[in-house]
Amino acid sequence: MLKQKLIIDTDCGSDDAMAIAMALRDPNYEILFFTAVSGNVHRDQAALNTLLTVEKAGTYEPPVYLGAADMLLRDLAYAHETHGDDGMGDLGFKPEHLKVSEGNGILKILEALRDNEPQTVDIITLGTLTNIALAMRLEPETMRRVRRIVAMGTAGLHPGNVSPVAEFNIWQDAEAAKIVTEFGIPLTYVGWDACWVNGAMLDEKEIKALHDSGPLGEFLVDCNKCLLELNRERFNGDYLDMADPAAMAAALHPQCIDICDNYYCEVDTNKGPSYGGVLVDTFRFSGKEPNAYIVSQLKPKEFKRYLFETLGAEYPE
């Protein structure tokens, strides 16, 4: 069976880890390599977290390369309150044998696209879009060889998670997101709303079932302990809003997508309260051609069944 080739770009925190494990364990896809970027945590920590997750997933071991350490213009803000200072719940997890591979992640993306036939490699992004924007600036024609980009980003059609209008991955480096959004190749954003509206969050029963399913499930729940604690205040209960797993499921198992449409989108880079917000022209006021698909809602059962299946766990019906 011919497998779809993937490059996964990540600022690996605890929900990235779950998404990465899902992709590693789906036999229909081949991950060529990972590239690390700063976002949830610093790039160097993100790379270590990715290596750790690759080890825990127990399948094959794609290389992990370092990408951008800094955002294009802004200082890093990180998401330590959500994922812990180390991005993995501050439980002392470290990779046991894997090491970061030599080479620049941004250049490796361009090299892979040159080495493969056009439109045969997908890029999935789970963090800030800095690496992708830099690759586009360096070699735009090479980046046009990408089959598509699927990015966890934007608030979708609902409020944001870091400001009333902005989602964290876009807000962290809106200038990079603007470059990617306006570049003009097939682009799908999976909004933050896709992981929490319509019952898409993992509830207490589902969290326990995943945790009790074995070493991998236990690891993936444990490293999300900071998010779980945060959500007890935010959602008044034991819930996990799994943004990156939602994006990964939408990319790899499109049967779980419920609401998705093609819109003209514009990223706000003005220095003000709406910085990092993404204007989604739902009513076509601008008259401009759509430049991105927005996935704003998943079929919760289909999403969760896929998540549990790829992670080797039984879904609790």
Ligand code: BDR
The other form holds:
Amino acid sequence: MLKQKLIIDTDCGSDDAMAIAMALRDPNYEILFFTAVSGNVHRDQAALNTLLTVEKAGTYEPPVYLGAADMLLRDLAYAHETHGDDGMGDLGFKPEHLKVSEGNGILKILEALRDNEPQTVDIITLGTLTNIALAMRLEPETMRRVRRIVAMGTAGLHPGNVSPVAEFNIWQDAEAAKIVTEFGIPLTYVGWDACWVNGAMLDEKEIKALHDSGPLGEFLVDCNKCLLELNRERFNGDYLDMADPAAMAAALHPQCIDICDNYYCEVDTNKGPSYGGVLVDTFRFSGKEPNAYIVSQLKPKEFKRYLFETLGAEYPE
Ligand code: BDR
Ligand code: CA
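Would you mind giving the form predicted in complex with the named molecule, to go alongside the form predicted alone above?
Complete assembly follows, chain above in first position.
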């Protein structure tokens, strides 16, 4: 069976880790390598967290390359309160044997696209779009060889998680998101809403079942400790809104998508209160051609069954 090739770009925090483990353990896909970017944590820490997750997932070991440390224009604002200072719940996790590979992640993306037949490699992004925007500016024609980009980003059709309108990955580097959104290759944003509306969050019973399923499940729940605490205030209970796993599931197992449509989208880079918001032209006011698909709702059971299955855990029906 021919496996679909993937490049995964990540600011690896605790929900990225779950998404990465899912992708590594889905036999239909081959991850060529990972590229690290700053976001939840600094790029270097994101790379360490990715290596740690590769070790814990216990399958094959794609290289991890460093991408951009800084955002295009904006100063970094980490998500320490959401994922911990180290992005992994501050539990002292460290990779045991894997090391970061030599080479610039952005150049590695371009090299892989040149070396593979056009339209045979997908890029999945779980963090800010800085690496992808830089690759597009460096070699636009090479980037047109990507089959598609699936990005965890935008608030979808609902409120944001860092401001009333903005979602973290876009808001962290809205200038980069603007470049990617306007670039003109197949682009799917999986909005933050996909992981929390319609019962998509993991609830207490599901979190416990995953935790008790074995060492991998235990690691993936434990590292989300800070997010769980934050959600007790935000969602009034024990819930995990798994943004990156939702995006990964939408990318690798599209049967779990419930609502997805093609829209003209505009990233707000004005320095006002809606910076980082993405205007989704739902009623086609602009008359402009759609430039991105937005996944705004998943079928919760399909999503969760896929998540549990790939992680080797039994779903508590
Ligand atoms: C996104 O922001 C980060 O905190 C998560 O890892 C996810 O990629 C959700 O808005
Ligand atoms: Ca992320």
